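Only one chain is included here, represented as structure tokens and corresponding to the form predicted on its own.
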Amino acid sequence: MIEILMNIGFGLGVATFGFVLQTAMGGINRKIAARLQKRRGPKWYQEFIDIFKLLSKRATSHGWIFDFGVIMALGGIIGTAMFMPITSSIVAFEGYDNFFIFVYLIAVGMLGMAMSASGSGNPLASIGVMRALTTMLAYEVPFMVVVMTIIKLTGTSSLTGIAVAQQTGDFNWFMIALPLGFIVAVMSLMGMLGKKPFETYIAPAEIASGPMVEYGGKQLGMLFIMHEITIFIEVSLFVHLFLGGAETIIMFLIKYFIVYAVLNLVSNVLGRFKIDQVVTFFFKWPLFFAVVQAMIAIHLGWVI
């Protein structure tokens, strides 16, 4: 019993670490993007100030579904983050860092968000939810094909196991070993993070930020926390699957920062697709590359 409680506490610590890390990273990258545009930009800790200020304010309710969905979304994402390994040896629930656990648990948070936004009664929120679920279906298909290829090659679906296989020399980093799959994963990660050109479900100029349109105060603050932890989960998955994970926290932070900073900079120079263009794009070249990479790696045995 004591061990279970310690693991839960450790897991909550991982989720808190993810929130602090990503919120700081987000502030730093806002500063970088501003300097590239010849602006000073906000302070790097401005996002912390914004979140805590929102948590101190009142929020308007649109019914119990609207309120419960926010709690469900945040709780689902925190629960998902608790299973995330930081390094090969820092794992809250050893043996449960299975890729499929993350697939199932993160869906709880996403569905909670969809339920809450739809419960607001605002048609723009419903449009944003439909766009978000459509985008999710589009990028997950090619991404899952690539991940299934990695699982087949390594013989394990454990994130730690996949990372160790790259660290011990059984495989090169899958960024190198599966170059086509890596390209697909980068594009899919941009879709997961809602970066341009795949931010159609937010689209402020079209649908007033979509799912977020009716939120304010504490509820919006909770959703910002959920958003930061979600990004932490998705970028960490990418690091473990394609960049060999990390043997130390310092190496994890370096890889994490590079991945997020590069995608953020690319996003800042791109426009936004329409929703039909997003679906057509992912079901065209990324899916084709993912299938070709799977055939080359599994059936032909050609792995760099």
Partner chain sequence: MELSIEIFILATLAFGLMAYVIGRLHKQLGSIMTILGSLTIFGGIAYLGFTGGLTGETAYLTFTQFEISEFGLFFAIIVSFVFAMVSFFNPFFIKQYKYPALYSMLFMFSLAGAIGVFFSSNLLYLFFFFEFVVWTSLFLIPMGRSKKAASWYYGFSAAGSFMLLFAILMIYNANNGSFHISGIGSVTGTTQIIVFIFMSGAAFTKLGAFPLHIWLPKVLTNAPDPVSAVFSGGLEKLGAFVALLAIVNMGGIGFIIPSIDMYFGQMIIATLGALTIVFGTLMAIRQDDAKKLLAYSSMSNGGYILVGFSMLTSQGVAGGLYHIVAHAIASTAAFLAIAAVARVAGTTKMKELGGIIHKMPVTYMVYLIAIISMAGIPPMGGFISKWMIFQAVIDKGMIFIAIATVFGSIGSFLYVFRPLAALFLGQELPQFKKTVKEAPFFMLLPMIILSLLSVYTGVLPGVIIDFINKIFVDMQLNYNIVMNGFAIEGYTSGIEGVGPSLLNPLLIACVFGVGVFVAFLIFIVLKKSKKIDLMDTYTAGNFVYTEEHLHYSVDFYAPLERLYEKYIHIMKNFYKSLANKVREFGAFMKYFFFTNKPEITVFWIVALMVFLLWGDVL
Contents of the next structure:
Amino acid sequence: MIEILMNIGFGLGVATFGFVLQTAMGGINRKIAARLQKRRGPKWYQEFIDIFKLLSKRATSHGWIFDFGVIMALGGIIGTAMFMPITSSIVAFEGYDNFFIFVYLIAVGMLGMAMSASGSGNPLASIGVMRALTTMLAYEVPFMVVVMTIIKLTGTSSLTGIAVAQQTGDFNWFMIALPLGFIVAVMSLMGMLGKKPFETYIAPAEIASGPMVEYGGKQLGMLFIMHEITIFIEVSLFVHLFLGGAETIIMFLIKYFIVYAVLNLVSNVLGRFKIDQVVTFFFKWPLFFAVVQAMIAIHLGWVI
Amino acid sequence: MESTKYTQPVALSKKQVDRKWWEIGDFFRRNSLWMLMYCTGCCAIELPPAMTSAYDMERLGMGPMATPRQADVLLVTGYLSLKTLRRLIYTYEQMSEPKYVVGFGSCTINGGIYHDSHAVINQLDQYIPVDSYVAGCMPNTEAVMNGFVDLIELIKNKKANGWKNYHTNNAWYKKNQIDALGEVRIKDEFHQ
Amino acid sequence: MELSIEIFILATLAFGLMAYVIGRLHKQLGSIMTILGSLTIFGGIAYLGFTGGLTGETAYLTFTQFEISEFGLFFAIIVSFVFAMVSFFNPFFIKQYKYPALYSMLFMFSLAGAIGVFFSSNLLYLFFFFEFVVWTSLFLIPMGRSKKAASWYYGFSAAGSFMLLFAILMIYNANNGSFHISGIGSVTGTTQIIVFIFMSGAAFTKLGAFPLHIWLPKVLTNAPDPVSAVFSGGLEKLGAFVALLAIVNMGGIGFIIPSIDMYFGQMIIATLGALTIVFGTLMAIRQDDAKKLLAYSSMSNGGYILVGFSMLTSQGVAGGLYHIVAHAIASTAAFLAIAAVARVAGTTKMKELGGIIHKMPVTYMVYLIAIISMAGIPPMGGFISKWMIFQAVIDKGMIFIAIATVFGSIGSFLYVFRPLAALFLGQELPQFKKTVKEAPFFMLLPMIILSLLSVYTGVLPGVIIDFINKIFVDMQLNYNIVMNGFAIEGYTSGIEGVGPSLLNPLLIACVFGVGVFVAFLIFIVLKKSKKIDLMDTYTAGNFVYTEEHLHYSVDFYAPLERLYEKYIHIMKNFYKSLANKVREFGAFMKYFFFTNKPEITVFWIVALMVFLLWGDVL
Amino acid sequence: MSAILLIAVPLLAAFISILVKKVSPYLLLLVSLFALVYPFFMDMSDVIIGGFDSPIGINLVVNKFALTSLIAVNGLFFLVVAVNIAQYKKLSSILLVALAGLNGLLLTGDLFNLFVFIEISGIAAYLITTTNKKPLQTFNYLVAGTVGSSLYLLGLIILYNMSGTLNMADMATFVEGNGMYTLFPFLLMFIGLGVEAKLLPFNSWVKGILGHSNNLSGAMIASVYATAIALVFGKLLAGVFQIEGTLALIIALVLGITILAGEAMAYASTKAREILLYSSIAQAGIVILLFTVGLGAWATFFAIANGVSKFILFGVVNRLTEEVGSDEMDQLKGSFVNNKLIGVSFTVAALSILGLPLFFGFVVKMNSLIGFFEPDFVSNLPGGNFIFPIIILVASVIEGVYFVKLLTKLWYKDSDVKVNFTPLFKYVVVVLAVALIVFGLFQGEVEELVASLINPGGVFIWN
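Could you please show the structure of the form predicted in complex with its partner chain, as a counterpart to the form predicted on its own just displayed?
Whole complex next, starting from this chain.
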């Protein structure tokens, strides 16, 4: 019992770590982007300020489902983050860091947010949710195919298991071992993070930030926290799956930073797709590459 | 010499606690001002340079936001016709508190070059509380930035209380609004 | 206590007759009989089944034989449970039907037929009950919205059951005139392939799998609301039963494809199952009718069952079986929730509905839990089955099947959200502000039970996994699912040093609970928010006073739908043109042979004679 | 007691009825009741007529098959007559002749005698169909029927020339020895009977007759005559001729097309009577197919089950048509809403034809199909054991679709059609429907009954 409570405490620690890490990372990357545009940029801790400011404001609520959805969203994401390994040894629930838990438990959070947004009664929110879900359908399929290839190769769907398989030298880092798959995964990750060119569902000027249109104050703050943790989960997934995980926490931070920064830089120079372009894009080349990669790796056994 | 003896800390009253929290909140609020830009007037042209690399308002923690619910500051950039006033008030009332208003250009102060137009209001302050004005026709970008810094100072000094005034003097504001707008007969412009 | 299964069948029939007689006198009372009846049957079968008190002796129905098998019990419990839950809805809907007493009777009769199917050890009488279910359920359908659905249903069902019959007769022929169910496994050679094809065909029709799915959406949309729930949760599972017999029981069919270690026959089934998933998903996404949407979702979930079975691994088959449970519970709950809405709102079209949640919060929660399960999200039952099926598919390394399963899984997220957003959430439309109110207690009761079960199956899978293991033993299959405490130990690792990946649903549920608790804490300590009206929403400064204008429910996924809307009617058109071809053939024959001239007859006689004389006969 | 009474009494009664017109309906009822009851007390022995022994003289064969057929046909005949006689008193004598002819058909053991009875019953049938008030159609029927029986006669003459016998049993031995040469005459006879039995290209008369039938003629032709002719056909196919090789191929083709086309035509129809008549074409095809492949025992019952069902279906539809004035399905919709009892019986009959469980049709259809799959069953038709079950099953699917369409239209549409059925008709229809259910439930008993038609060798025999 005590052990489980300890684990849960540990897990909450991981979630908090993720939040802090990603929020700081977000601030730093805003700074980097600003430098790229010859600006000074905000303080590195600007994102913290933003979130705490939102939490301090007096919000409006559109009924119980509006609030309930937000709680469910944040709860689901915190729950998901609690399973996330940071290094191969720092895992809250050892042996239970199954890949599918992340894919599906994260969906609870998404569902909560979608529900809450629709509950606000604003059509723009529903449109945003529609776009978010459509985008999800697009990026998730090629990504899952690549991950399935990895799971098939390593024979485990445990995230640390996959990371360890790369560290012990059974496989190269999968970004090298499965180069095509890696490219697909990068594109999918950009979709997951809602970075340009796939940020169709936020589209501030077009549909007034989509799902978030009716949020302000603490609900928005909680959604920001949720968003930060979601990014933490997704980027960490990527690190563990393709970059060989991390032996030490320092390595994790470095890899995490590189992945996030690179994606950020890429997204900063791109425009935005239309929603049906997103779908056709993902179902064209990334899916094709993912399938080719899977064929090569599974049926031909050519893994570098 | 001060005594090193341990003294029981004085329990703060609820009011004091609230005040402390408020001050902490104020710190966050003034360092993260999200704007809602009501760009009906010509002064809006000053915002792009303020946002981009020349003046970079993001270093103050400011940024544009999409909807009134998310925003903290309402920027009224210039003259305001009666038709748009309705929408401005509607939008202002949708913002979550605490909320601030910055008026741009002379139009929001005294009507500016439109002061004698039947379709334009002259003093924004009559209808919604304005915390900070940026004077000029049009004001240059430094002035705009200065206006924002002023607002930050005001928040720091707890003087940006427009939103509180709107509550306390609500009847007065409402009266002015109705006087200006007259009786609104239309229910919905497009689908009557 | 020991009771024979035939007692249950006879009792169900007797209940049906009683329901009819009483129903003639008083409509509601008759339908209350269906509640009593199906509850009794469910309780009896479940209790005796678990305590081993069920026997297959026949004293009255001597023409057939019954055997109590674990898988029969499994299906019987699920289906009778679905009937029992749905029966609570009958009294509230009975007034809408043209023949209320008949409805109650046929409702019970189809339950009797279904139980008969699951326990018959004589294949011929398995078919007997199979057909019995077809015609008893057939007359339930036209009591709903459309009369045409019935003939579609009959056409496909008859095709399916005759395929089953043909397979059974082949088995009979191959097994030296024995109709025993064990004969399915002992056919060999070409016969085996034919039997496999036809039995799978039967399973496909009943399950509504591609390409024999056309009837399913039609029936589920147009049948009376409770009947739709019965079909989706209960009667469709007859197809799963046949699929289990055909795909799993018969073992691998055809040659082995080496690179993925799959039999060719199973590969075909898996491919069709995958297509079912994709088609069902794509079609569900574009529906406007909530019932039709759920109908297509049923179809797509049927595809998961087929994919699971066809993997022929512990996890695949267990996943398929688990999915039967999870989907039966979830889809029944979803259909019932929609039925509850339809009862008060009078429609299931999403574009006409909105904001029902404000008056029917419990129904909403039931629907929410159901769709979470259907979308395969923890902590509900659907997650566990989908997880197992995923693992099995990956284990085989079948990429295209994997794509389909993933697509269906994410896609299900899209379509189940649609009614949630358009029907329950969004603006509260004025026409429902007064008329709509929460369903009465006896309608909520089954829905709540189903929701709790959805959660239960998603948190503590142990009981069902044990049951599935028993089925494996009973069917002499070399499969097993290992439970490690509360966790399912699914995937055994091939690499040293890496432990197998466990799935502990209880842990997931707990962690999720902790997460929600933390989020709730954050929410509650912060400043209370101001409650505002739904119409007070951001409209870019515009004044909008009509709820409809702020309610986005028409063409929800229009951008996505545009991408494939050209291709959606392919199968339907195929069957329609098939029907037209038959009609044309008939018209052609009529034209040629049935004029009002006897000369035609004489001509044909002469023609035939000439043909024969000219040919090699003489 | 002699089987000859079954033929003689009706004929005698027919003469009497011409003399005393007033009592004729009662006479008819009495005689047909007698014909129904009498077979139960008959001895199982051949009856020789005219003092000559069987190969030379004419004989009547009384065996289980004949008895079963007699009971079924006479039973249906009695019911048809009982229900309709009040309306068609004038036809009493003709109906008596028809009864004599039908009994003769089922009893006779002589091929020429069979022709005589075909003619007798045929003429009676033409006269019965005059009540349709469609003289042209009756004329067509007359022509087609006459051509058919002439062909039969032609075939018989050739056979007689070759074998020198007209006796069926004798002929059977002859045919067995000279299979090759009997093909042509057999084919002529097949076509001749095919006209009456509604097989496909020879059945153009059916639409004219049944498509405009009334209460009497519909039930009489579709139910009584159809059953009788099918059974006679069966008698010949099972007892006299063995079919194989090319001939079998042709017959199989004709039968297969009959079945499928019949169902397709019914599917393409929108008139209730047309649907039923085309469906009965298909059913006739199936029955004769079963006889052809040697599943005669079940074929007998198939024919009977079909006869009973068709009695109900045609009876009800004709009555509805009479009242509504049209037999378009759309006009009839909702007819059963106010006539539930009739509706239920109609539904039972329809479901029985579809071969759905609980009803007689299921038992019959199922066992017929099982017959194809018995491990020791060898089909004499090309395509082995599998093609024909598939044809039957496909046909059943199509059949199901249009029957279900018909049923849902009749039951579930709203309408104010109110049709009065006479209590007697209601009673008869309900009793028959109950019979269909009872026979459907007690399958074991039915199977025993059928088994009695099969001799220990497992082959269906007619003598």
